[in-house]
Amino acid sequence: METDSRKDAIVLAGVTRLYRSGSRLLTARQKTIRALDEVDLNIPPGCIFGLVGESGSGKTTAARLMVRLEKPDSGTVSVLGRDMAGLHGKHLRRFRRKIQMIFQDPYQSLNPYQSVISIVSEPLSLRRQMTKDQRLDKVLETLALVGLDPPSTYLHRYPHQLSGGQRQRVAIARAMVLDPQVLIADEPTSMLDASIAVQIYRLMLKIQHRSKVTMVFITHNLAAANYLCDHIAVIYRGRILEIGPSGSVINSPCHPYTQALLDALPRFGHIWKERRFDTMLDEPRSDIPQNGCVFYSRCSKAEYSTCRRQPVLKSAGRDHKAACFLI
């Protein structure tokens, strides 16, 4: 399927991926895991994009099929108009370029016997018209991109002589040499301090306002979400649950889960006003419906008669959708 790159940056369409645990050997104990279920999502060009929930939500596969590194079971992923399904060989390895990833943990995602350059400069073994001298160049302008000031002393370092902000800095740089059109960003401070969670923070709006680059950002937190993103979707078990413009989804949550994400940020500076929806069970219902609604066990709101459908995302206000009966 191919979609207007004008309009949208990414288009997932019923989008579904499924997991099986269990042995292969023995069939019948095999369980089926939906981390996807049936999900439409459209990115706009040129925005920062949250996709916020718990582990588990499916939040970490969408962004995997965004990038190819797996395929739905059913449904399609377009990425600048590009059915990612329809590419293969050397056309995968080409559009690939346009679209690269930061993942979660810097520690695991650099080689620890690759040296900053080498590290940086090896995305720029594709463009093969590049000089030496123009890769070097272009690492340099790259790393102080990112905040590594001056580069020139980082390019001789390894891994281990880094603090994490700054592995994680050069992740950033690795992912952006190759002046990508869409940036995912997984989960990319997770693994940091609050202080230098905040600079990456800072540092990927810089990089954004800069290079008008689509960045889809992944995380459970949102106030991380609020302080980075035009646009939320709140994702649960596989679910958009709810989707909007990012002040109206924090200051309007409509869904019970969304309000439930809120009451579990802290509190400690008071940077929102005091208020509780109390929506989460502290012990989940065991009375729960076979097609009902993913959230039923967990909801303080939910009614049997009314939550044993799958509820639809509708319209919660200009832009703003919810999949909730009780709104």
Second form
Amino acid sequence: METDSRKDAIVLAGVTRLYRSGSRLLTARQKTIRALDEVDLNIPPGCIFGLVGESGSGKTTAARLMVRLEKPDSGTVSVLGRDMAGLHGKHLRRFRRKIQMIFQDPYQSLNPYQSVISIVSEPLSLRRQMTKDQRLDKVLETLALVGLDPPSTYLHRYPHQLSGGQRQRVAIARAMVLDPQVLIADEPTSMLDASIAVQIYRLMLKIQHRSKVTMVFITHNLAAANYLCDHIAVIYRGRILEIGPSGSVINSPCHPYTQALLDALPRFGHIWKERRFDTMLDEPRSDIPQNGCVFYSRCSKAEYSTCRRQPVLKSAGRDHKAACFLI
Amino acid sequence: MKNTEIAMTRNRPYWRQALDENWRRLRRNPTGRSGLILLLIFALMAASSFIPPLISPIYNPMHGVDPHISHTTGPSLRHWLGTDFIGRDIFSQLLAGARVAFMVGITAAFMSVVLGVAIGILAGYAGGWADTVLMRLADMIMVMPTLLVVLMAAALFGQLSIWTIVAMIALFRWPGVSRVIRARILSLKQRPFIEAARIAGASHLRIMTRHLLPNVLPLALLYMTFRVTSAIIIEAALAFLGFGDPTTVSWGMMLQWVWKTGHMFQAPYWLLPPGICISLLTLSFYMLARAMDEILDPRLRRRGES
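Now show me the form predicted in complex with its partner chain, since the one above was the form predicted on its own.
Up next: the whole complex, starting with the chain shown before.
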């Protein structure tokens, strides 16, 4: 993706985020976990961008950095051309309306003491630019958009009176009511049944189609990413291993880790041509080099002599890059 | 449907539903029900405390002296529980004492819980040095024995009015509340709905008052009930030791009069009623609080109960 970085909706430049685990007076050793390690990422506007990785790979950390729930330890996060680190107080609150987020767990992301109308209209009432009637119109319109129909019957319900899918729709409505330019969805379906998840995917496609919002879709499911996304980045232990247009990444994966993720997808019948890469080792290697490839310990193709260094992203096709020595 | 009509067809708010349901559970809980019944009796006593002085000025609990009696007498038709050492009616004193106990207990508990909740939310939400400073302050106050501090204040500044005593109890009893509230806030503030509010552009003040406060209110109510008990006991002890407000009739004050005039073993009709009342009223608030605790904490709920 060689695009002008100023036009990109979200730019991560050399972003590192460390988590330090409890160093107290008496526990001498401090453990540092690199949630994100020198990540560069450009997300073009108006597309659905998939960030795929297993748990602990740093994908949620990336999302939290983009909405500035956290700050990077080094590097810069710019959204819509603004460096998020430079925003404080009122400016931050104002800017945040353009970047909204949907959380993983719809049972935790809605305040149990707020009704649907108060949840969805809260972002609007903070803006103080609309009359009460205008706000109500906007809330009803947004509820209809997310498929809570008829919207007026949901207004005065409370989260505990809604199903998981309905709650997630309310959460999407809360995010969309401000007409944001960027929407970050952090595994929005991981707590939902598969059939509900498909409905949510369709809803997100519909919303993106209608509002042209830049969407970052974070998931551990390559199939879902393939269904939704225009571009996919595969992340593992805080490093981006493969990035490219989703068709290209899914049909011709270059990185052994992406291949392993595709192997891991359940197959029923033969929708796709049967293909296996067998790149994932059952037993992790023990001779892990310092600062080597992060996937070395589980990669069946790796050789110590080549993989002991850190691979950089190399071109592997049109707009398609992978960080592996084997391509 | 027009918008105005939609706004009209509202459900009952969640807190109302929760309150109704918990109230039902409370009445079904045996401890809670006994506590409520006892409390109701005392509330009736407090409410009827203004009746005796209306019947005749000799029933005024503070100034009403029966002209025919100049010493303590036992129960009679004219004075149901007898009279004290200058001929004041003990029964009307008992009623007035109930009113004072409620007043002291509830206002002191309310003030200390308001203070404790505010400080707890602030400390838990702000974190960092604000949390450290506020919690160290709480620790320091928590280890001070309230009764002793108020006694010393009374010794230093002379007689304290009942409202000064209430304020001092509130001032020294908030740390326990704020510790509990802070702990709850620490877990609540990690919940995504708080982060969602931040992303929506809510200010810290709004998050604290609109999102965190409603979620800790049930807990605050529980602690208020526990605090009522301790406030009543502290006030009674203070009055019994002779440092109460001499212008109000409280049960502790009545006990002090019994003791000071040397009737501890001569006038059981005078000694026992205020003593029993203090025990029963604190017991009823305590039982109520225990039952609320059981309802609010599902782990304490016995099996088979919904």
